[in-house]
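Next comes just one chain, in structure tokens: the form predicted on its own.
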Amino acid sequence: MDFDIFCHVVDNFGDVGVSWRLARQLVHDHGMKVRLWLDQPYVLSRLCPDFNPLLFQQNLNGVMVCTWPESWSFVEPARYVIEAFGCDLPMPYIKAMLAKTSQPVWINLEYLSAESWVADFHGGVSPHPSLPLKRYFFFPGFGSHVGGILKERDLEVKRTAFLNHGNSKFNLMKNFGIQFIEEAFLVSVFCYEKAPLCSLLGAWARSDVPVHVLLPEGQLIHQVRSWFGFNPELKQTISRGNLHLSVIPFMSQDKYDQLLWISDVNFVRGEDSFVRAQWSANPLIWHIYPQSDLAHMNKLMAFFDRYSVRMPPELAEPLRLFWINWNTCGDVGLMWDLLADRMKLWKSHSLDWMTQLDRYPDLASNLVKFCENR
């Protein structure tokens, strides 16, 4: 095997979703031969439906999906090795690794991050401690002296095509069971249980314009419960006032692409729909990972700081601050409804961030330079 990417789950489904997005796009845009081994690999059922967990190994567009086993037996390692945000390898395939004449190139993969000093560490050796084997630390990141972020050759004209499809948003609504409301503002809606969902509900209420909001069924409902006095249903679309509220089934990584695409606005979590966010052009709002040392918010602000650089400040500074209440679990309603009047501004911002973005090499493109020349 050209690569071994090994993934433990950590949190949801965001390490999964890295590690696969990764896998595919080393398969067919590099033409590697990619081994992903996975420690609960019914999570990747969830994000592809065609792949069976009872297996041991399948090969899925390409990737052969590997479960990784308590009681590690003999495998010949990769030239080389990904060991996803830190998960630590299984001692057998390390002892393999350094009974090889030729050493595989071991990369430690970290979360992304927009900080500075990220930069400095990116390709960064570590000696391993014990064993006369190093590791090399990749960042992801956003600009030349990191590691990128993930995006396949292909997705700018996949995108185009869906978009141009003058059915794309009544076709994916009723994927989901869902009835089109074809004058609505179109929000998706993807975050942490702790998000403060309810003052938002209240803007959307009292909108102008018709609000939908797309919810995807999870630990959320119990907010919508509390806001409407009831439980709704998957497929169900409720309302009051000018917002209408449908809670949708959970997806494949492509459908939620095409979600991202269609929606006027996303709010979206964690790693993966973050980035996959970026490249549909379209506003977003991002819910970053909690973190007990409030690390996390020098994060956010380090990405935002970097996302702003261009932006208009009649835009910038309530975005901003919708941004920080989003995270601290504030009152956002008023806040929105700045937003709202600034939306044809963070569109056009949108777009102008995707097309820096494209300047830079992607992720797995990165990676593999960087482990060639190693």
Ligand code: TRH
Second form
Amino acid sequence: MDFDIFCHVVDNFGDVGVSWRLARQLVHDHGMKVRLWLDQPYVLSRLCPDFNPLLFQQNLNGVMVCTWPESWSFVEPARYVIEAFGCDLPMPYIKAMLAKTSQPVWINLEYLSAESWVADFHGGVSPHPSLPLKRYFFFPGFGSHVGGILKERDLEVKRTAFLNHGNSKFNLMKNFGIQFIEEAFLVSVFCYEKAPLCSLLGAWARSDVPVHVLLPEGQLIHQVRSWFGFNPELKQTISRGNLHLSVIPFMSQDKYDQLLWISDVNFVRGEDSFVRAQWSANPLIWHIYPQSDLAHMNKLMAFFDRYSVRMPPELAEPLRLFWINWNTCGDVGLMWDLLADRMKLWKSHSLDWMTQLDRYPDLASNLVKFCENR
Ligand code: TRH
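Having seen the form predicted on its own, I'd like the form predicted in complex with this ligand now, please.
The complete assembly is shown below, putting the previous chain first.
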């Protein structure tokens, strides 16, 4: 094995989402042999319906996906060992690393952040407190001197081919089992429970143009129910004023990409959907994963500062306010109207941002280079 990637699910889908994406890219873009250890394999079956969570071990898209067992028996460690998001490696595995004549490169893959301190810590090394082993810290991030963000080599080819197919929007709606509203402004919404969605539903209902909101099933349904006064069923489209809202089934990661590509604006969250939305070249609103000490607000603003460097002030100002309010449960209805008036500007900025991101190597390439240099 070239890589062992260990992933412990804290909550939701992002931990597995990122680890699985990284594993696939190491195999397909870099020809590596990769084993992915998941403590909650069921989560992967939501993102990838071909995966059978009941099997202890299976080959999926070239990656050997294994269940992280409660009691660990001997496994020969890989050359490079990735501990995703500081999940602790099993002690018997650490001992097996120690026993090897040539010790594996042990990496802690951190969470993504645009904060400037990340560059000072990226690549840093920390000795194990009690064993003669060391661990490197690898920080995903934006720009140079950090680990980069995930992007597979053929992503742009796939995105362009999909969008150039004349019926891509219609086909995707058909696939979701919902009505296609041809003239509508399309919005995808994936965010945490506390997002102030109701104020937006009001803005969309009184919009001048039809707005079609696609909401993957999940926690936000409570807000939809309280605003409409009834419970929408899966695949049903409910309307008020110019707002049309369809609850769609949670889809595979690949299909979710397609949704991001066709939508005029994407509301995304956490880490992985946030990165994928940036590669869609479409306007995005980020609902950041909340932390108890409000550290997430610094993270949010650090990203926004980078994202808006080349943004015209008439867009940057309302957008900054919108992002802050969206993440602090403020009322965003009126702010939406300002953004709607600046949509063309926002779209062209999104394309420009994607081009800026593309100037830097992707995370998997940086990681391979980092490991091989050690
Ligand atoms: O699910 P998230 O909130 O994930 C997380 C976790 O909470 C994690 O603990 C935290 O550390 C991290 O965020 C920052 O959001 P994220 O990261 O966007 O992951 C969602 C994944 O789900 C992503 O890979 C896209 C995928 N997805 C689908 O495959 N189908 C869908 O229908 C949707 C809506 C998402």
